[in-house]
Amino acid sequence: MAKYRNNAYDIAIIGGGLVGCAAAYYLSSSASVAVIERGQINQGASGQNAGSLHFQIEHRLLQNNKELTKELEHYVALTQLAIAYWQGMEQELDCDVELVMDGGLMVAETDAEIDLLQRKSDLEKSQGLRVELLDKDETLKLAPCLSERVKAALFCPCEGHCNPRLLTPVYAGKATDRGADIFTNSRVTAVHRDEGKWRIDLLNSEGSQQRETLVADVVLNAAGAWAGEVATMSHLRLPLFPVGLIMNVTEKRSPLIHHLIQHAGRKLSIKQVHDGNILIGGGWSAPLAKKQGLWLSNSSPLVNIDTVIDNLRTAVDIVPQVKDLHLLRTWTGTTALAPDPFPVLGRAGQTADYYVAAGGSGFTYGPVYARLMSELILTGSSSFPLEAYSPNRFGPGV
C-alpha cells in the first residue's frame, strides 16, 4: 500500500489502547498508519487493568461453561496462539516488559468447584492447554501462601503477568518507528464515507482546539469501552458496553506469591509484580459516572468501599497473609463487553473497509487480536478464523 500525503492514510486506527497500538505496530510494516487517540496512549483500560496474563477459562466464561462449550473449545484454541505471541514478546520486542510467565493456579474451596475445575481441565486439554489438576497436599506444596480452606486447584504453567504501564508504550514506540502517526488528545467526532475513503473528523483537546481531519482506506475501531459510541459515527449499531471493574494494590512485602492466583467460584485475581506489591482484583464492578442516567464517558468508575471490602476479604480468604498489609491505592477502569463473553473481531457488516477489534480479555489476548486482525485486514483473510468473533453475529444492524 503506497503513503498517502496531507493526513491521508491507508489504515485509521481509533485508539490508542493495547490493541490499537499493537495493530499500529504490525499494519506500519505494510501500510500507512495512524492511530487517533482521546487521551494519552494506554491511558485507558490497557494501562488501568491488573496485568494478568489467565489462559485458563477464567470465572465469567466459567459461568456459562454448559451453554457454551463449542464457542469455549474455539478460545481455548485461540489461547494457544497468545501463548505463543506472549512467549516471544519481549525478543521480537526487544525490551523489558516485566514478563513474567511462572504458571497460575485456579482453586476450589468446595466439592462442586473442583467438580467445575475436572470438566474445565477436561474441555482445555481437548484443546491442548497445559494444565493439571492438583489435590490439597499437592497444591499448597506448589503454593504454601495458600489458606488450608483450599481443597484443589487447577496448574496452569504458563499464566503469569505484565507490567500493562510498559506494553503499549513499546508498542507504540515501534509502530511510530514504522513510520505510523499517532495523534493524541484527539478526539474523533465523525466519521464518515465520501468518495470512497473515510474521513475522520478530530478536535484536539490541547491549546486552540484545533480542528484536523484524517483521510483513510480502511478504519479499525479499536475503542474498547468507546467502540460502541464510535460505531454510531458510522451509522454502525455496536453492541458493546462500558463496565467499570476496581483493583487494589498492597504495600512491597518479601516474596509471597509466586503465580497468579484465580478463584473457580469467586471474583478473584492476586499476584505479587516485580516491586513486591500485591495486586488484587477479580472482575469487580465499579458503577459508572452517570448523568440523567447517561454514561459520562470522560469520567472513571466509581470506587464503592463495599466492594474493595468484599475484593480483599476474599483475598484473605485465600491468601491469609495479605490481612497483614496495608491497602496502597484502589483504582478503577472501564472496560467492554458483548451480550455474550467473547471478542468482537472482524468486518462490521456490509460497511466498506471498516473493522472491529474490542472486548473480550483485552490484555491477556490484545497482542494475538491485533495481530490477526492485521493479517485480516492487509490480507482479507487471518492465519486462525476469526468468524465466531465477528460483528455480524449479532445481527444485521451492525
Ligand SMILES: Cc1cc2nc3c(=O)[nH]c(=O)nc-3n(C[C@H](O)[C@H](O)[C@H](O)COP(=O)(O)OP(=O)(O)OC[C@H]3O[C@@H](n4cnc5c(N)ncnc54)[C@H](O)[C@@H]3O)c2cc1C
Second form
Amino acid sequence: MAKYRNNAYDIAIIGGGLVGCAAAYYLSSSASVAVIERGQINQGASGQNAGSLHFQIEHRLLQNNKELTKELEHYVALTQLAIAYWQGMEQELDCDVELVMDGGLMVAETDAEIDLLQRKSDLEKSQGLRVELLDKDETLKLAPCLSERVKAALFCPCEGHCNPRLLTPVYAGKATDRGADIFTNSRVTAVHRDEGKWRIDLLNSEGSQQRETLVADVVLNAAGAWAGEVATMSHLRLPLFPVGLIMNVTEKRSPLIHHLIQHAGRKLSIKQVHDGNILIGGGWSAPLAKKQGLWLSNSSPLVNIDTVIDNLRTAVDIVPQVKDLHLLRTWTGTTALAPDPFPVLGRAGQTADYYVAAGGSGFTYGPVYARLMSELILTGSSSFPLEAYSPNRFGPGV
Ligand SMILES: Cc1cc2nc3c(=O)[nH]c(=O)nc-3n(C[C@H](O)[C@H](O)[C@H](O)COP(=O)(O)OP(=O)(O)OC[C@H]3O[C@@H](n4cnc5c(N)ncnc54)[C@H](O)[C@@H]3O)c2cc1C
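Return the structure block for the form predicted together with the ligand; the form predicted on its own was the one displayed.
Full complex below, order starting with the chain above.
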C-alpha cells in the first residue's frame, strides 16, 4: 500500500474493485491517480462474484421489460465492445486470469422459455451478436451434461468465465506500474469541494486510525454497492441500491461442464472452473445485514439455507451429475442495482468533475466501463455513447 506519499492528484478513484482498479490502469497513463479502498483491493463484489462473462441478454431483462427494446439494443452494442476487450485482455495485460471463452448456453425447459429465447435471439442478432438457437438434440449433443428436461438453448460462442480473484489485482498491479498510488485500509469519510478542488478525507483503519486528506481535481466514485453512500458525502443522491447475492462451490471433479450454463426462466448460472470445482449461482438473493432496519454496510449479507437448497436443486435439475458432489462452500456478496437494469456511468449532475461508474453486470462489463469512463474523464467524450447510462437520467436531484 502507498503511504500517503503525495496528497494531490489529478484523479481520485473511490473503490478498489474491478471498475476502480481497471479505471486506474487506463487513467494512469495520462494522469496522476490515487485509488482509495476502505479494505483490501478486490474485497467487494469484484472478488466475490461468479466470474461469468454473460454476453447474452439476461432473461430477466427481457421478461420484465418489453418496453425497453431500444435500450436493450444499445446494451447489446456495448456487449460487442466488451467481447472485443475480453478477447484481447490477457495479451494487453500480459497475464493469465483463467479466462475461458468457449461459449455459453441459456437453456429452456418450457415452450414459453423457448419463445423468450427466440425473441431474445432476434434482438441480439439484429445488433450483430453471434447467437444460435439450438433444439433439444443439438443442445444435448453440444453439452451432454445437461438434463433431458432441457428442450432448447440459445448458444453464444463468446461467453465464458474468468477468475474474479485474479483479474482486479492484475489491474491494480499494472496501474501501480504506471504510477498510480493505491491506498488500502483507507475509508473515505468525507468528499467536499474547496477552492476548486475535491478534498477527500480518509480514515486509516490499520491500528493508528490515522486521518489524512487527499486533494484531487476529479473524483471517480467506483464504490459499487456503496456508491450511493459515498455520493451522499458530496450531497449527491444516486439511486443505486445494495443487493445481497449468494454463490456456491462444489468439490473438484473431472471435466463435466464445458460451457457457461444459464437458464431462460429460472435463476441459474453454473460452470466448471479451471481447478475442476463447479460454481453455482444465478442471482439468488441473500438478505442484507441490518440493525433497526438500517443496512449494516460493513457486514456481509446473510446466508439463508433455504435459498442455498433452492439454488442447488435448480442446478441438479439442469446438470443432474452435480447431485453426486459435495458442496464445499457458500458465500455472499453485495452488488449495486439501479432502478432500471442498466449501469450508472458518467458525470453526476452539475457537480464539477464528479463521475460515477457503478451497477450493471460489473464483472462482464467492468473493464469496458472503466475504459470508456477513462476516455470520458480525460477527453470529455467516449468512443461509445454513454448518455443512456448517465446518472442524470434519474432526475435533477442527482
Ligand atoms: C455474488 C455475486 C455474483 C456476481 N456474479 C457476476 C457474474 O457472474 N458476472 C458479472 O458480470 N457480474 C456479477 N456480479 C456483479 C459484479 O460482481 C459487480 O457488478 C462488480 O464486481 C462491481 O465492481 P465494482 O468495482 O463496481 O464494485 P466492488 O467490487 O464492490 O468495489 C467497490 C469497492 O469500494 C469500496 N468502498 C466502499 N465504500 C468505500 C469508502 N467509503 N471508502 C473507500 N472504499 C470504499 C469497497 O470496499 C469495494 O472494494 C456478481 C455480484 C455478486 C455479489
